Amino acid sequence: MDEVWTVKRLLDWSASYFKNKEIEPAKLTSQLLLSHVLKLPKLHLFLQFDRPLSASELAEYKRLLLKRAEHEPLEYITGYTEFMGLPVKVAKGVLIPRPETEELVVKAEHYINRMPGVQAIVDIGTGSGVIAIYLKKIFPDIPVFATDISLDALAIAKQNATDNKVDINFQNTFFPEYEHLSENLPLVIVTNPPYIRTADVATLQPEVKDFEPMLALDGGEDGLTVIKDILVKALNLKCNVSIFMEIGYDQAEDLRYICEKLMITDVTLFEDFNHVERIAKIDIKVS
């Protein structure tokens, strides 16, 4: 381009590019590319609003957009997300950490500050590895697990878990190996597992399902399939189990049938900033 592109002009014209194919928000997404191509903080751009741009610049920033109006995530394209207030890298491996799940490890904090003598925590599907970090940040003392059938997925957490500093026991299995399990001692399993049913994945957003791992969203025909055998695995352990889960914004009636026929009867649901019920703590009391 021999004409000069300045911070403010590049901004304005992709914002209103974005909006043409439906990219949204389309301001935003054109901030945080432009501040991922200068490695500035977002509110620098506004500061340098006159600076042009260099030839390389230009080439490296219309890369990433020409990838983002494609509907490729804007976390998969900069490589990294936060969860928490924590830095977090991800890749098409693994599934991008959502509001909803920061809810879900908050109300779980919540109630593990509660529970004395918690002898693990639990993070089945651990994906990018968020829940379990951000948990074993917490709570430093308490032995963390973190599994994933993925072997990609796990590489990725692992990285995170390095780069946050924490030392997490992961497992390349769908439900944790213990070596030692007190029964006399409570276990919390935190979790968000895939629950979207198989006929609704294609009607998710082009995001999702053209780049998110479908290992991490597709839950079988009715969407329960891993929801139900994380209830069975659990109630085979031989101690008290509390379960934090992350379920279908449609689903809290059906996990309420499922418990009961499995005879769990301490089933509470919570709301998630929507006002459904996304959230589920179920307890399971050794006999």
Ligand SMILES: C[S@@+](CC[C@H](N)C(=O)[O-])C[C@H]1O[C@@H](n2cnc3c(N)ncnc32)[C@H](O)[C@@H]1O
The other form holds:
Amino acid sequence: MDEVWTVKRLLDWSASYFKNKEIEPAKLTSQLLLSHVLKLPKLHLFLQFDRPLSASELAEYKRLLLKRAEHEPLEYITGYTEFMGLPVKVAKGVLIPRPETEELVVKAEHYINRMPGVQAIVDIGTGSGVIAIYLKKIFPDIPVFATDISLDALAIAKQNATDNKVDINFQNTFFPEYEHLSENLPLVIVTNPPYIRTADVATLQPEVKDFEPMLALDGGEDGLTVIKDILVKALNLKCNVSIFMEIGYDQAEDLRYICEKLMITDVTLFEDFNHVERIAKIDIKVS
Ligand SMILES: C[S@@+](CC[C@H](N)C(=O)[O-])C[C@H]1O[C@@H](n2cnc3c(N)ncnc32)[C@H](O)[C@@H]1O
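Show the form predicted together with the ligand, please, because up to now only the form predicted alone has appeared in this conversation.
After this comes the whole thing, all chains and molecules, with the earlier chain placed first.
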């Protein structure tokens, strides 16, 4: 008689299967997939090691395991991730939020707390909506705008805003339209634009280049197209603007140069947890 597939046996077998396929972390991937299939918190798997799996559970687990073996990101397979502890739906049309972007919002939050009278916060290229949603949770009294040129992304971002019970002004555009913009109060832009050079996209790991939306990755020939557009648009606003922007690991010097050319002098770069300058704070004052 065939040996029964228990939770423990399946976890052991699939951890070694993923290891052979160089899908890491192999053990954790197995645990997260199985807890998704069994709709159980991961910890409960360890309490039910001897539980046998039904034929339909096994078939579903196998279906998802094969997807992950083909490098589909776990977050797309489960349709779920977290950002700053908030539950977030993701699907192939949106970028999976990254830890660097959590650092971006923490930095923005720190400064917004010290900035009196912020009239609006704007998230350009909102993707799954995480930047806008997190900041609206922290600053419920400040209007938050979020834009994206991808309708797929906006649909998911709206769903995430509803699930997280925040009210955000979503717009299917690049730079938002404001009904009223006060010249005397500051505006804050917090953005993680696409910044990868077109030629570099093909060199990214398969999880990224084969599954994540090109619109979210490709920043044009020099990787700086959207970054420059944001700065130029911000310069045309008639109020003081503080921009918090995530940039690529090798773009700090390029950004300083672009700002110099645009005669923007107030530029600060912060290092991320890998000690790489990845977060820019750019202040533009109307004279
Ligand atoms: C790097 S992703 C960031 C997504 C999300 N903010 C995050 O941090 O996870 C960039 C997003 O910008 C959007 N995008 C690209 N070009 C744009 C443009 N010109 N105007 C507005 N959004 C744009 C893409 O569709 C994508 O959702």
